[in-house]
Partner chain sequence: MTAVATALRELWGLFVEDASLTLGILVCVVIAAWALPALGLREAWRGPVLFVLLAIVLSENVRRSARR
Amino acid sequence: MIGLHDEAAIYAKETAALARDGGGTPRLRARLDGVALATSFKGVTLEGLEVIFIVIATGAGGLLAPAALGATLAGSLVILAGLGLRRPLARVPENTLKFAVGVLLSAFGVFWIGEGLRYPWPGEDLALLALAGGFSVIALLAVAAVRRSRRPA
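Structure requested: the chain above on its own, in the form predicted alone.
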């Protein structure tokens, strides 16, 4: 079982490590931080490639222009949401975010597999809510079972 993360301690540790690797405290370093630049570049490139593959896959059916427009609008909304929600989201514990993302990925994954197999979902797209609810209940029960079975140190 993986322990809970102390986000503040992890952030302080990583900031100190980056300051050491970068040659001093953040204020004393040069304006261009190579480690931060490389890390940001890799993250943005990976996410950008995902978007490109999704747009191309959608566009393969003759919908390239709407897919590209949708990707542009979605990217803009994500940037605006990130700017507006940065502080409130920073207060959400990392483990809670991971739990929610896991539930959503599982629900969407099962739904899309069913769609690919032409399964007739009851309620069509609303079945996603039932899947997310079901995965949430199962995951919460699993967490409770693991906590009960964990032996005191």
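Positions refer to the first chain, counted from 1. Note that the structure is a prediction, hence the values are computed from the model and not measured. Between two forms, the rigid core is defined as the largest C-alpha subset superposing within 1.5 Å. Compared with the form predicted in complex with the partner chain:
- Superposed on the core, the two forms barely differ at P93: its CA moves less than 2 Å between the two forms.
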Contents of the next structure:
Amino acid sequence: MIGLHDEAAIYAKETAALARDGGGTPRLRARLDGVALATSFKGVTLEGLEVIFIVIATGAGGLLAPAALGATLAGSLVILAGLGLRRPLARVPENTLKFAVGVLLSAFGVFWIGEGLRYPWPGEDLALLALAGGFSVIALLAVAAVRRSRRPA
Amino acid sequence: MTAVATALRELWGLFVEDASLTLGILVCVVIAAWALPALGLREAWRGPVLFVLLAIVLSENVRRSARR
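With the form predicted alone done, generate the form predicted in complex with the partner chain in the same format.
Whole complex next, starting from this chain.
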């Protein structure tokens, strides 16, 4: 369980640390920064692997090319959206964003497990909405329970 | 060798944040894959039962984490 924290402050601290480790002069900073490379690589590898698994799962059964094309187009759109929306997105509360993403990932994960086990989900794809709703309720109840348990007596 | 061990540890850390939660989820998947069909549960109920099992594992993990 990850507690609430200030993403902007953490980002400032981490970039300061990377700048310190990468060297102080512009000439040194112009060279390839191994620390920044490794940090970014680690962050993107996991997401890239998820994309690969999704493409393989979606494209199994002769649809690999369309699935790969769809993923490429989506990746390009996300990069453009990230560049264009980075300032307004930075204003979205980080923990709210993580909560929503966690609920959606959990719902999709359970749905895909069921698909892999050949379960006939009630309502088929609409079961995703029910799963997302279910995980939202459970997560909200869990947050309320943890807050109550941490309230001073 | 240390660099390889560090790299493997980092790779493991990317996928597994909490080993007990991961193990609980895997147990639920195994139950869903083998125990539910073996028990003769109707196919339409297996998905919802899988969700309930995972929800229990998640709730228990939150409870234990909150106590730490």
